[in-house]
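Given as structure tokens, the chain that follows is alone and in the form predicted on its own.
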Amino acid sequence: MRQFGTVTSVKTANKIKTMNKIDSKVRANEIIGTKQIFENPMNESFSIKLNGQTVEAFPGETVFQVADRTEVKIPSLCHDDRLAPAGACRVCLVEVAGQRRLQPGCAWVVTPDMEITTESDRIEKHRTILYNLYMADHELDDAGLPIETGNGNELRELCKTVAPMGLEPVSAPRAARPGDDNPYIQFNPELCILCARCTRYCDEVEAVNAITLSHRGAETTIETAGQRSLIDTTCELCGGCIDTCPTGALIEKKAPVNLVQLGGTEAVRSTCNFCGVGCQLDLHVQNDKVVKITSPEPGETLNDGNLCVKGRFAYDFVHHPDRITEPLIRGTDGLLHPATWQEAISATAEGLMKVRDQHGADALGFVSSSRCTGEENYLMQKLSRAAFRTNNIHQCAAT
């Protein structure tokens, strides 16, 4: 949505009436739709038409918003709810009365009284090509179909709905990162689409702008900085071009690739245990053993899909062999001995009462940590300065 402010300069006007000539359909669409906002101060509904039905909308939503709320599925690869519509996958076309042609349903801004058809013989025949074209350009399997991957494809199962058309293959030489060595992200050319998801991702959410679509036509391709491996740009390898990738182009390198083959993975909602934010992740688990973490769909939780790369990536701690399973207690030997919680809690408990009763409350210190819970930290001063009489707290985050 663009909203433009008082002109003050020639040269100004004359830039706004050049930009308002580029694509002036889509952009007057816009303009209705802010024009509605400003007349809508309360942001009243109005009836549109879909699918012949009768439904609610608001200033300022989109076809995709308006049929996702009232459970009309268009298929798209290139959304998310958490970018800015881009329209550059054109599989969420749909029909507008008194459009000549079809508009993304992801971008297309609704005004009162607009009727909108999401499925037709039109609407399919483009698919129909469309999905075909992808193929034609696309790493397929046996079945003539896009390949699965770890992460899945959503362009297969939209391929699955379609006849084959059996173009031929096209040659995209696009290039890939041979050389990237990070240890994380793994790009493979052959499978993307070009949805622009991962480089909006980083652009919008991230604000890093570590990868961008390069060169044109054919060779366009997904490239860092002069092609340098994501170590040595300003990418903080979180992961969120693996999540919002439509195609597993971008892939976790420490995910076993066949996954789906090896019968896939339970998925266990947990929390991540890096800081006190409380990132809600789930655990994808394959033979009482996590093989990768992902985050849960945006608009679920706190973190909105979002997840950092320690939250991400580094999960070898939870199998590591030095893990600490259970309580320890360092008996007269000098040996730790394992405990039940009881006893360590116990242990605990007399050790401090033994050096306050020795030496004075000031004798003792406590330390929280920034992985525990605001409760939990709360719970940490409460013992200290209501159970221990002592102001001698502190928190790892606050050094």
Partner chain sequence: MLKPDANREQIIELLEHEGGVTEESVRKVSQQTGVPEADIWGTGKFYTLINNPGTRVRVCDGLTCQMFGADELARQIVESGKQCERVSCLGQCDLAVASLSEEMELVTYSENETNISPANDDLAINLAGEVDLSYSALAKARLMDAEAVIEELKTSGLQGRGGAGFPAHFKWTSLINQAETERYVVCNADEAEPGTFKDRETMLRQPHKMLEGLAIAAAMVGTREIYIYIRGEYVNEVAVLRAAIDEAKGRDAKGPLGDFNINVVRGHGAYICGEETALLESLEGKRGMPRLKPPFPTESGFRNKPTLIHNVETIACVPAIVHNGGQWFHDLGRTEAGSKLYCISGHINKPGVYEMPLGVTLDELVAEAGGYVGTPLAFSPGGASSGFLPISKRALPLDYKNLADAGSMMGSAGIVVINDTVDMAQAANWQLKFFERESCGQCAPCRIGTQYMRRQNENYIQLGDPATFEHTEDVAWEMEEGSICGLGMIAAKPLTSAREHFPDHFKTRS
Contents of the next structure:
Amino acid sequence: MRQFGTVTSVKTANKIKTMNKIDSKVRANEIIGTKQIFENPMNESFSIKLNGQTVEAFPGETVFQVADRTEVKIPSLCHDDRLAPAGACRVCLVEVAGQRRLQPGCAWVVTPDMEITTESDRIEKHRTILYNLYMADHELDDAGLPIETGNGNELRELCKTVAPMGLEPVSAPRAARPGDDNPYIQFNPELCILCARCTRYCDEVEAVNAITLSHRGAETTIETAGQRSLIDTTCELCGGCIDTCPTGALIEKKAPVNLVQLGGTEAVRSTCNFCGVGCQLDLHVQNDKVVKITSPEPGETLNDGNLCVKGRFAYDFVHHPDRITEPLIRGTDGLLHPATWQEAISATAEGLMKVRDQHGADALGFVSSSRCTGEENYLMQKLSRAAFRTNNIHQCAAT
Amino acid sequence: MFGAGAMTNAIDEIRDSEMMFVIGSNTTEAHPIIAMEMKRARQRGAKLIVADPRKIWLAEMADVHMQLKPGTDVWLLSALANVIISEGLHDQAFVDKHTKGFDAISAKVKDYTPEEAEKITGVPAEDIRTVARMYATTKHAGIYYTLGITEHTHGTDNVYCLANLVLMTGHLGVRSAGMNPLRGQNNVQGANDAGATPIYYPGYQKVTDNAAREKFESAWGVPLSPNDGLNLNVMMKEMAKGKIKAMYVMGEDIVISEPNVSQVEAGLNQCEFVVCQEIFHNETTRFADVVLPGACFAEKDGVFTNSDRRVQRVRKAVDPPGQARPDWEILCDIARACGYPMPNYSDAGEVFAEYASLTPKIAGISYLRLEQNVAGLQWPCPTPDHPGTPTLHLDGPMIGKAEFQAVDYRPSAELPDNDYPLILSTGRTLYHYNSATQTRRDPGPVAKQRGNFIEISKRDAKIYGLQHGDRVKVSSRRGEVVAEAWISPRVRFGCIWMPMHFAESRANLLTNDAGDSVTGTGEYKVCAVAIEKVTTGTAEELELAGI
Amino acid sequence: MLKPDANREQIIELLEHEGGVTEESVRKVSQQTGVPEADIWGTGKFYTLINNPGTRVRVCDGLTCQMFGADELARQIVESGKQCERVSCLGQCDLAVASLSEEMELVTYSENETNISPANDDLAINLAGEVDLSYSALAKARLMDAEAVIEELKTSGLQGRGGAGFPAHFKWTSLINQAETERYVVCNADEAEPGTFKDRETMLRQPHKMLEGLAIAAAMVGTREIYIYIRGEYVNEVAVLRAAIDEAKGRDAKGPLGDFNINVVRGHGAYICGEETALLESLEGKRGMPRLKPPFPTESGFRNKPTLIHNVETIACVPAIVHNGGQWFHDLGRTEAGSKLYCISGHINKPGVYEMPLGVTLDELVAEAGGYVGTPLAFSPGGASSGFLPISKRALPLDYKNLADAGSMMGSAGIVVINDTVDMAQAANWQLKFFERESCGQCAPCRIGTQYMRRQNENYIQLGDPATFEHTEDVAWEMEEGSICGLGMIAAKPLTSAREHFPDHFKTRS
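Just the form predicted on its own so far, so send over the form predicted together with the partner chain.
Full assembly next; the chain just shown is listed first.
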């Protein structure tokens, strides 16, 4: 259990604009702790200097939170709004006036009149060497950059911004999990930067604690207890670890590895079709096939970047060969036979009208579906009521 | 009770809770992403109270777990009210301003003392006091419930009891509080909103209300029936009696999901005509005269409305397979073939526009606005400039004064006896969904849960001579199934639990179709069963049982 | 997420009880404590004493032991058919070469005995002095108010003896100003800096000084809760300490420490746990990874409550300060306040722990320690973290400021003298290996930087080509700028200081 009152997830005002219901002051106050959000909602803001500009800040905010409302961009690898700041990747170090050392922008809490500098020769030098160190500890492609596995590699993008030093590889002895036969989640230690976003997500958000940082120093890696397959752990296969991984060390086993290299896919925003939470999904489509499902960015929609095993992975059914692909009419032999749409629609209309004509409209029962769309439910009840004049229309409202 | 059958508060308010009272909801499995918000609140110091016969995941994280006996919810909740009122912890100002019937409820719960409740429910009286005090004195305290509350013959009574607690403590119209039923399916809320119910037109306008009927008659251009229709539970019984003679079933496997399914099967056999509109063959399509291939969510446009009344877009990403078509198009064709002049909608958006124009709660929502509001719009949203309503009842109950509902405890319809000595509850797991036609076609859920199982306590397992993984026959007065026995610390002595997902081993062959007097919802959570270790069985039989 | 009733603080000890980290032991401890299996696994794998079950001889890899033939000892043990593991400094540099037997008993291979300064009442710790069981300083402090005691501390000029040299009274003041009243006093007895064994001697010879100091601190900051975190390899010291605690608590808790809860918690093989916030993480049953600061432990320490953490030597100075006054202590020093325990080992005649005025020179210290052996070349003044200085600095006062100004540090005052028989590139390598092994792995500059440094230096030793050092200054700069904690900040020091001061040792070799 993290300490009550520490920074948890704080969304920036501009990110949640579209949610139009949580004002930024309440958000800013999140870090002070639940109680005070309500009892002291009008905390006074103050100003700080960010790269020489005067900007507004709220008590308890970090440099990141303040900067998020401005044009100032601070790079980072280990930060995720949903997680407590770790300050581990060291990418986000900034200069704080009066502090001898560089400080992590993700975790440094601002106070009135503080002066923060995010770009300087010192920071530039720091980033250059740091990124080069990461490259010395990471699988590189022919261009000498951290390789892209199809899940996006934020480290690769950062490394493009600095001059390569050509540091000799350190060949850290990190263990993989070769025997893990789970069908969804693949871990490649050669691409892992030990930012611990996956393990922290597994602990702080999904809260199942299936994976952990293990060993130490050069041998530090991500493991399960006993290096068992994720299937045999408390893992619920939510895939949030893949989603939060910045380098592609965690990838989906079932999505095409080359998704990104193929120039990206068309993503269609939709709503999950399983439980009643209403998570938003991005369906990635290739050749008229759903090949991957991801969540919108944290802070954008109500699922806050999160999905469960069903929402993220259980989409094989869409293109399953068992799908019914043609209308069927039961023949005199008692079996279902393919038919044209016209035949099937006529048969349906005749069957329903015959019962209505013989037994009255209330001998018909219409079962609509809580799995179908609102429009379809509207049309189903309209069919029952307007076309057949019966209110015998329901769906599994209770389940 | 206060005016709307939906979550009073928004899902993303949960993270700011000071207290969450979760009852009859296995949230981490049935609503994983809402559970994540609960975990987040818990991490930040919110208190978590869980009332559930099973030691579910959330119960392990809870400050108090009230492990009540199945079906004794009215006792437990009335005892909480007893403590709140007898200790003077209720919100008198709220009660005076916004409610009526407080004296009656005070009198009613007088006899429901924590000590007596302990005897009936098995929950220690001290825990009941602790929770009552905590709930009454915490401002941002929300109640979250699901089918563990409603799937009883006294489901409505359970809901009344919860509403009484909300009203007497003034937890209404407050952020991160309220009364929050978590809907089980992607669009239960939307299906109800759209009028797929026997007593309401779209937007909860009563079919028996003349003005409402006239409005829809005028819009649809035909006379409409003035009588309430049959709810699903009654419809199934009438079908078995031969009164319902034709069924049009769209996107539901009633032979798996309805209680006492052998009765449902008998009814379908008697029907003169059955049409199924589906994406996969399932248990129900076995009875169909016509099968119409529909489209899944990735293949069509529309909206889903989630648990917190949020209308969100579904967008077509790929084409339906083969000749399959979006369901809304099929429905229009059928209506026209039946002689009703359904308009020529050019797309789903036009259907929505007609639906919204007749439904004041969503009249302000349009496809255009849903493009602009990526997080959706929450009803009520009556006008195009209305921002939507995350939290209901901010100015007091919508219906004016809300009335307390005094109810008496009634035992479940079927209690254990010598022949059927165990209580069976059924439910969902994380890995599968409803009849599992979708999830059993994906490797992860299958790897985690291959076939049907029961959870049984160590003590019961010992009595029946069961080892973890043994096969058991579970039987009730209505049927029997074979499943694997999982010895689990989650269930109480004398109780077993079974998921509902497996077609070859259907939990609903066992469940009781006795329905709630108001909603008709079946008693999925309590029925009496017997179990027996299965020692023989051919390979085929085992395969059939999914073991 | 941890269950509300989970007992995380016990897991490391329970794992040890089960014989170390295995799938079975982890499952069992998870059932016992309610802590998720993965968390237990990941925590256990952090600590070398439990991460790899099985018996073996552990041979010290520390600088002094290496100078005296640890590699040869290890070779002989392997030849005798036993399992052998090389481990970081065992804190027995005066008795080099040191090892732990399969039964976890200390076995040393040295003709020396530990030397200490003779008894003298004008020394704060006075290792050879008589053991005082009166706890009269505690009684005296209890009659004073906390502000007065802290005022004496301030006058005394006592600085943290663990290495940072932070004025002790600041921490006390900060603690009593906290609103939170649940507070802790923690003693850092995780002595593991190569070359250092002064806390060992303090605990063995004057445990009551340390206990009395802790009791005074606890009484002044308003708590009864005292935790002593002692390195797991100090098997004898744990026993002595526990006996001393029993003695001071007395029968039926009627002794002078009767009303304190004193918990001795053993480390399990991780140098980084000497870093105070890593120590707190370890106390809480977690991987010993340093926390971000702020918040400092005085605001949010053990269990996220205000916590006063002091090194053994620092806290053991407190009774004498209370007894004799701050000024007395202050005047014991020469260039800075107080007397100081200096550990000295390596190429000298009488290695040991000498308590001398703060600010003595190397030559004075070595004179006390029986003189140099051979021709001195270099010395490491404050453990591996301080890097190396050339013998030309022999007249430099060994204090916090002068050593810092010389680009080194006082550190833990674990002084190792090196004569001209040693190749400084090799000496640097021993130290680099130590930091690589002991890096917690949390932040990239340290985790990757320590590997890089050791590899480059080994390349040089193998190939003799100084071009291998092309980027070492840059990487060292980044390690100092970018690391989270002090370990990473100084982990390149052995190489950079050796190259700076001994350029002849890093020329092109054929």
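Predicted, not measured: the structure shown is a model, and the values here were computed from it. C-alpha atoms forming the largest set that superposes within 1.5 Å between two forms make up the rigid core. Residue numbers count along the first chain shown, from 1.
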*C-alpha of residue 371: shift of 2 angstroms or more between these two forms, rigid core aligned?*
yes
*Taking the rigid core as the reference frame, is the Cα of residue 97 displaced by 2 Å or more between these two forms?*
no
